[in-house]
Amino acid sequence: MTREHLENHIFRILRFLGMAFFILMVAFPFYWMVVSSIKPLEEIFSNPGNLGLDLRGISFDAYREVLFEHGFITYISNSVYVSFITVLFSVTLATLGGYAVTRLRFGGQKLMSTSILLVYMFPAIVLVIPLYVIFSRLGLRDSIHVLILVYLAQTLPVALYMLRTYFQTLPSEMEDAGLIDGCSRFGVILRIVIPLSSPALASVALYTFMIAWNEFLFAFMFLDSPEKFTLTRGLVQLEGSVHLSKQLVMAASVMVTLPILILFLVFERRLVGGLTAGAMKG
């Protein structure tokens, strides 16, 4: 075996070990969370360090209790509503705005195009106090619709940037042909731009959904009424109940994590394709 082949072999082994290590680091907390949520409660108390799972002793009582006795059905419906409305408005506005700064000519276009991501210079913790004061004085604080507005402001800049970069890769000749054939500008967007941009639109929608589903800070600061809690806010409320077992907290954590995990695994290729599309030109 030559020295070059030996070095390549060592490199492949190290790469495999590195990947295995990081996969283990990521997967272990989720495994521990799932196992702790379906083990019988007496087994957790008697041997908390046991990470094994007896399939004959699996119990879903913690999930039933979390869903039907602690209001998590309401929290799930609130999170679904907030996330889908945020996705709808974010994708719609980002499509129109991204197309405008890419194709249309107007005063301040260059400044707007280059300053889209300026809002990301300010961490969420810096913005939450002023927003808390403003919405409190306006009497709008305890509202999931205000939460949607905040999430929209949080996700729209990146969505605009992603779609603008993708729209720059689309040939303008196809849009010109549509305009010559009698399409309005909105018709061109609807019939030509959107079908060609489905990978980027899917990645923007998935990104926005993940942000809205997982966000905690604004939900914690703005929501007070339990019937308006999202999943992350309800999870903290449940965790703060010291008389409850940690098994319930683990079951609730699985409910928060599993939908995002499934969405990411299902749409991983489309997400990566949308994020990298236009990289050569953008």
The other form holds:
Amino acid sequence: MTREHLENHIFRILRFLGMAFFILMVAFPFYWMVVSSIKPLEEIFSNPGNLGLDLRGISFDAYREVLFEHGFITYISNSVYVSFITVLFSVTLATLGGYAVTRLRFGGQKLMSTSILLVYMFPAIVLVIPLYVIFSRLGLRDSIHVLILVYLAQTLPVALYMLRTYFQTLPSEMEDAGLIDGCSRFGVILRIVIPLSSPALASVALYTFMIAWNEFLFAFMFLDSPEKFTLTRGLVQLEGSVHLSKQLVMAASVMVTLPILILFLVFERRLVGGLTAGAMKG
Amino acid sequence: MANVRLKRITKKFDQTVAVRNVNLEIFDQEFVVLVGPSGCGKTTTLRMIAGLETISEGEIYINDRLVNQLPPRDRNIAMVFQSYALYPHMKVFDNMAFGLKMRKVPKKEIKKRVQKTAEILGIEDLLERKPKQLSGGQKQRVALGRAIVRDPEVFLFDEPLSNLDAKFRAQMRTEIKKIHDSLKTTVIYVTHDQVEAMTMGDRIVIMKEGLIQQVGRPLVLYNTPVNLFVAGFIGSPAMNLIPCRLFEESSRFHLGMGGFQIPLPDSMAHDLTSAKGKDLIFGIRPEHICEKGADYHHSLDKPAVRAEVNAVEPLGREISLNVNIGENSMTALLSADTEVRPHQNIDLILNLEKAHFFRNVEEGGEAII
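Let me have the form predicted together with the partner chain next, following on from the form predicted on its own.
Next comes the full complex, and the chain you just saw is listed first.
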């Protein structure tokens, strides 16, 4: 066996082991969650260590119960609402802002362009208490819209940064051509920049959606009334209720995870493409 | 159809001045080439005419209409870019139709005009393709078509041929010229390539460091450059520019430069009287140097200079020699049948009637004759 053969062999084995390890780390909890959510309750109690699943015993009662008896229908629609509005604003504002800092010349443009990520110098946990106080005093705290505002503030810097990096790779002569061909600046953004940026826009949308959908800290601190709960907040509520049923919590967890998982699987290729497309010239 | 007038145009980017006080009148139907080394302000000037850059000072008129405040789309111009700048997400047809669509031209009319333009350029069968499926030359044609189809008052070209390979460049040069001849639209063409400028322009504007150096017909620029920069920039191989000194000896003007001297023809004496005794720059084009005896018109009674050959470059039609005359190195273009080898000595005749004299750089480098 030559040295090259040997190296290839070793790398293949190491790669396999590595992948197997990470798949196990990620997939097993997920599997456990799904399986537990569709097993009958007695089965879980009588045989908690059983990893297998009896296909004849599958039951979706837990889902029905979580959705209709524990208010998860509301939580889901709240989460969908919050996430979509956040995505809408984040993508729109990041497109305009990212375009402005890449293409337009104005005072403070350099400073703005470079300080986009400064917001990340303050971890959320540092901000949550002051914001709690501020919004409480203003009487705005227990509101889904304030949550949207916070999420927007959290996601916009990265969204801006991603789009800015992408826009920088678009040749500006193309936009000049658009201006001469009869577009206004806004027309250029609409007809040329946006169609060409769809991979980057998709990844920004997906990123924002994931953040907004998964966010817990602010939702937990800000929301008091159950009819305003988002999914993550509702999940904690459920887990904390007295008659804890593992099955219900698992079903709720699946509901939180699944949309992200599906979105990611569908858009994965685009997301990765969008993230790296800007990186080449960044 | 339109004239374009630039009145005292200046462009500043923060601290740097890209274009200084440029005055230029471009006539209707004219093909004007802005040429100069990179950073000379030619592209900035073009972009100000297009409306893609704001104007720091001065006024621009297109068809006698002040356009300083007009956005590019309202100036009725079309521009062809170096990178072609096609819209990658649109088919060739839509690329060409885009400007017309934006101007709300009826669909039928758009189709007719795109079709007709595509025929002129020979790209009818590319209309359904996307730009990335085209070769460089095809993209160039589409970019050209996108400009032509609009039927603008002025065409602006920003180094449109510099991304093409040499053979295709020459072909496109003639083609653009031909299109201009048939459409008669005013053209402003930016290039850094003096060959392009010489072959295409009705008039050439040479710029350097934001200033116009000289404006004129190609041969005027070639034969009577106003300063050292123009002399060195126009022509290939470039004009020999050599420091010299004029002095009078036995009532004749002599030219002395680095280790040798030759008498000047009496016809030049009058123009050079004021420069006597000064340090000047002597300029002679390579084709105005010939081998003694090769061209009897020039060489009959003229003093020859002895030169040592450094390098020989056969160009086919002629040969280019790099020689040492005295302490100076010069380029000479000789007829192809001249037999010389490096390190050989050769007697050369400088055709001084075609020579130029310039003030030296410290004094501004202007031409004396």
